[in-house]
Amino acid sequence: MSKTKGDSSAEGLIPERRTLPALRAAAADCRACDLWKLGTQTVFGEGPRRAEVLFVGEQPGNEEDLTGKPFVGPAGRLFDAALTEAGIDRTRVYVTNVVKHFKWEPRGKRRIHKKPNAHEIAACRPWLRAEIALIKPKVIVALGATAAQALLGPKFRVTKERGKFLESEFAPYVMATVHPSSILRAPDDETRREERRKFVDDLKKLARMIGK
């Protein structure tokens, strides 16, 4: 099945039957805006049916379209590590993304990233929540401004409430915090160790708030 032109939301390509296996098939044929026509697949969430924690970031990039899978890039590498040293197991929590296809713009031969804007937000965001829906997470992360403001409005501010504990209609709680690809895009090595230094003490919070 798939959206024709002039759809704009996923909403009617939910499974009745919502598991994760279905909720990834019928994402695999999701042409609810135009992005597909970008990206070479759709990059779904992975993780645990019962994932305590779930991550959500802004989309996912040219590794992840590439090998279909979230946070295996760059920014997911400095992600992976950064889970180590915060005491959080990857293989038992879940990561997706607001936005399901990478959003690019061609420099050289290199394809760079480019935002998603809201009606691509809008279209994509009845499969997160889905997923939210069934994983039932106790902790979601937003990681980023986009995923933050995806979740908990248009006028939410990362600077202003990182690191908070939320309560949120998703899950009982919500925070948020900066993405890691941010982070490397810092101006130097001194500010990029600081800004990973930040990212693993909120991650250390939430770490302490699972282990509750």
Given for the second form:
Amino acid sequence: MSKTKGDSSAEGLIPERRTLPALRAAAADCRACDLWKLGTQTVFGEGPRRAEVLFVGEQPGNEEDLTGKPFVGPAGRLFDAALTEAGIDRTRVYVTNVVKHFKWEPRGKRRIHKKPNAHEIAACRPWLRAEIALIKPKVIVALGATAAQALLGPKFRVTKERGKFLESEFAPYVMATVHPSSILRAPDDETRREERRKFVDDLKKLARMIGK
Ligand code: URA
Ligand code: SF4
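Could I see the form predicted in complex with uracil next, after the form predicted alone?
Every component of the complex follows; first up is the chain already shown.
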């Protein structure tokens, strides 16, 4: 297949030796789409090789870009607290993103998150596939629409199907829920509390599924 800009992908960069450190090292040099120019570093997934649950977000944000770790900013802190409430230990789950570089645009002195486009998502997909193939999680949890649609198809609607354990080619079960950032963006305190409660409920279902 010819390599045009439209079909560039990280596929050819996946190392033969499939270990997490080897994947992480190869991804650090990825230039399969233009986002490497914008981000400080590749933010690869993190967690144990034998994790039963693999969480997938959208793409790193400002703090993730600076630290090189997924879900450590405001959304990550909400995520950690919700996991704890649901009785799930974050150190036992694997956490990653659909796209591994921070995409942003300047607003004053701040860097504002910009959604990845279909080309960037497709380019980065081999990394996510390789993480899933290596870890073989029992359950994949998609956080938000970008991750849910990357795993369950473009017609998938989180609002209709959240919290359900669905069969997929990637793992015995895929469950989608909202992205923690969407909870932070709720228009008022009451909505935020309600959305957070529903998020924790989805995570409690997950805890029951994995037998915690
Ligand atoms: N949002 C995401 O989708 N992923 C992160 O790692 C941080 C914020
Ligand atoms: Fe590679 Fe993904 Fe970064 Fe694009 S976003 S350069 S595909 S790691």
